[in-house]
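What follows is one chain in structure tokens, specifically the form predicted alone.
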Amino acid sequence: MSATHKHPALTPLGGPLVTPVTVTLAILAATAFVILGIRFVFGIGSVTNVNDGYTWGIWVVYDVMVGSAFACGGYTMALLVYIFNKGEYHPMVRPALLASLFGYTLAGASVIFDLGRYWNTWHIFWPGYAQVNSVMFEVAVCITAYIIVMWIEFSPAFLEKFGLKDIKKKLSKVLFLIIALGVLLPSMHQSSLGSLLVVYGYQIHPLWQTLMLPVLYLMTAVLMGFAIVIFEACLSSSGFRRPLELHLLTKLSRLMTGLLAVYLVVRLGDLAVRGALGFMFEPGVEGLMFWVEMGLFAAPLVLLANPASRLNPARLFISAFCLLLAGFLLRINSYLVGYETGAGWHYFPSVPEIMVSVGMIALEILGYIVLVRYLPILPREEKI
């Protein structure tokens, strides 16, 4: 990394632990415990709308396919700071790292609530069940491997609040092949999960259907990283009435909209190249959801089409905030929306399922906040 950037002191921020905001947040978590012992005891018919036409829900759609991709935050710095040697961007590698760890770690446990048999769970690593050529596989090996070498990355936050400096030293000396690994790990299994839709084949309507799959998915996950890391900031500076770091968010904003032109382009050319953009034009639930899903990809680049506009905290926050959607979209329209198993079968997910999802997001930004309280995460305020 470029010695010419000097690196801000980070600190906890302390102040008080039990607020409006985290008691909400930990009754949303607790509600969704309360439902997965029930389905854990009663059955997953219990709580869910999955059936044998449906077999993946909202639980595996958002909480894996979308959940990973909006923890794409410590992948994207990861590529700036250690890859491409933006060493600028180092106050907002261990932020993005930490929302990255809860992402993924509430992503990897909640397979476990999706799965009828969860008690074979451990089949998934042993190498006598192991299905080498299954996509599946491929995406389960390399989330676990990520999710430890994510709070490897981030140990050092523990060991420098605790004073174990010698530790941290040695740890600091192979920490590049950790780094590494955190970038290649995300770079698979990203792109695999839009491997898993291609063999779906015909069930998958046209817009989404495509052996480009695996290069939207892994556009739109580093896109996703951008648009959580300059989200999440917008906040974290609203919430903890911090300044926000406008010029590198600055920055941040024109590689976000550099790529996302990229992708634009990629993705209606893929569908004039297949012939698919007829699709759009016809009457039905998903010619409209593409509109949609297209039309907040596209907001972005309008609304910070002036390079004046990236200096406004406004137009960064709700870009990103399109954006995010826009990838949240993305995986929900062509996982689910697009998906036709066949005559009869039909899927909404039912309140208990939302809840589920919704307290796991209300779990990740309580234990965000707690960590951002109590370890030296956000860069330190310089007095003026």
Given for the second form:
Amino acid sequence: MSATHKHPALTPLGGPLVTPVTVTLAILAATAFVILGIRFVFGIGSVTNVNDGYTWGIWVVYDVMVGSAFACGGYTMALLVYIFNKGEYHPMVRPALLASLFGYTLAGASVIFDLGRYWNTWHIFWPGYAQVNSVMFEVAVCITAYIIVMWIEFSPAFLEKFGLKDIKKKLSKVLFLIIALGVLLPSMHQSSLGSLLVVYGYQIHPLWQTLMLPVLYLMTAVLMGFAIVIFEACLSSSGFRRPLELHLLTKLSRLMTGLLAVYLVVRLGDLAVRGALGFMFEPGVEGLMFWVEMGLFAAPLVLLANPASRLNPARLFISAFCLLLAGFLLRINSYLVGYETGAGWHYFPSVPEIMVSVGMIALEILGYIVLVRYLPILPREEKI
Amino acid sequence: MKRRDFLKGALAGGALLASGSPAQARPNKTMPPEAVGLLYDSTLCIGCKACVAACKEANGMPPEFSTAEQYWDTPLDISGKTLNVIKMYKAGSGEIKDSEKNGYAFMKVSCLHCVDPSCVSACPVSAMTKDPVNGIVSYDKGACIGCRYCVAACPFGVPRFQYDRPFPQITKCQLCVHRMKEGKYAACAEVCPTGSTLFGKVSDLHAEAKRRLALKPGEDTEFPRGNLNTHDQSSFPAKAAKYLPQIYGDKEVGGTQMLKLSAVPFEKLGMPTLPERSYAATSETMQHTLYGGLVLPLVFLGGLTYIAKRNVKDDDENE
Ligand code: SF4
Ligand code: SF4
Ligand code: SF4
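Now the other one: the form predicted in complex with the partner chain, given that the block above is the form predicted alone.
Then the entire complex follows, led off by the chain already shown.
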């Protein structure tokens, strides 16, 4: 991030902050906070449908598991630019990082809403309480560290804004270390979000219970990182009326489909090795959802099979969307659909529960809009 | 070139951890030396639920209602208000005790005090702990963050959470460990009229279970009641049932300190068929392979730092 250099300069977009879109987003976010107020007074059960059979609802599985994976754009772009030295994607790093920063910070914050005894949260980081064999411990520490690292990684944008050139210069000297951490930490916790399920044992359906879970979760997090960058580029180019960086997205989609093909081989290979392939043909909601999940993973391969189709923004957009949905379903399927702890338990999120998750997404988009208008995030373009 | 080599190395590392070489595998934990627990004999249980009431009283838990007239405590399952229930199995006409067909049978539902508990392995803040001497798995609300990973992880669905409270806790049977300080033992075993729930050292409970399995069905025998080690109560004379040749909890997920006998298949009574390897051992082996001594993460970080430094420099030179 130190180097804007030969790349087009980053600049604030400017423009109005109060628009119908931002107001709607603000109302949705405010609604979420009202519901959370009720939760803190009357308990988690007063606004959600979670129960002892499905103790983790969408506030964990969507907000944290899926939300943080959706926020992997910054991770994937940093991996490409700084580790695989694909400098041409440099202009995409900062917008991706901003989205990640918001996604992760909100995922981290929304954990607190779901913690029954949130006032003890600091115990995770306290020697004597911290229990290092727990996968949850690893996830919590790693996500927290990554959020801090991202804020540091992103701070040049603020420092530029406030003209603190000296600090910025000092920071750029150690930036490589921050960048390395910014790649290591998500690799650790995104895989661990899958590892969390291993201790559940037989309670997770064999289509999803495997020691390869960390690998599957990590690969799909990187894939979702690709997808979200393409998805956001398409949306923000239409939303802010900016030209689409199509040549970059086309190249990006080639890398994405390559990794996707590897993923599908690993996924099916794992099922074959465990002798679990047959489960996908068993009637029932698990088998059905497995097919939907796999169909969505396979769709981009079909949609983008032809190199010419990668030049088509609509196809790129739809492919990215399918992949995001596929990653979403892998997580929902393994944590909720494929989870059964005994007969008689049911879970479907309540309306207030969904409104909180929606409110968090709204807050995230709102923050993104405000910041790109206010801070140098997006490359300078000729105004149309 | 070097970078490629590193990445190859990293991939090899990835493959290694995916396979989890057996040399590093963490074995199941073993039974603590002075392990205490319960023996529940489904064939002796008459479903009187004296243990459910005694458990409520001993642990100061509130009543729970499942009928229209809220006269007395009628829990249907363990919950944030109930640590112990007796569930009933019924099939067909439901007339014959301990018969899978046209019969009925009972099952006690409470914490099994696993030898290698998933809840302890899962808890990020050491709020679930297993006593190294008596093996009791207890809960410390002062440490707990309420994440409910234990609720989801327990293979028996034992820990429960109070969803209706602003300051909730996890609830689970702690084998009446608070009573032991007063020289007492598990309240459920103390009040059981037939000795169906029996307290004692796990090794002695195990021997007693084996004795029962060796009896001929219909043979007259004496069943100890209360505390097997102190013989504080007189024994209960009855005929031996037609036991299944299995001590549930002997092998399941590495063993539990609550042992169970039954004449009806355990699966039918809500007790899952489980492997001998504990899920805690599987999960921790995976974690230790990946993060043991932080070796892999540090190697990874070293490589990433080296590469990132070079690439950021390239970037600067382009200036
Ligand atoms: S039965 Fe469940 S709660 Fe009890 S010790 Fe075993 S894992 Fe923990
Ligand atoms: S809910 Fe409490 S006891 Fe259970 S795993 Fe979380 S912190 Fe530990
Ligand atoms: S040992 Fe105590 S807490 Fe556990 S079920 Fe029996 S009475 Fe209840």
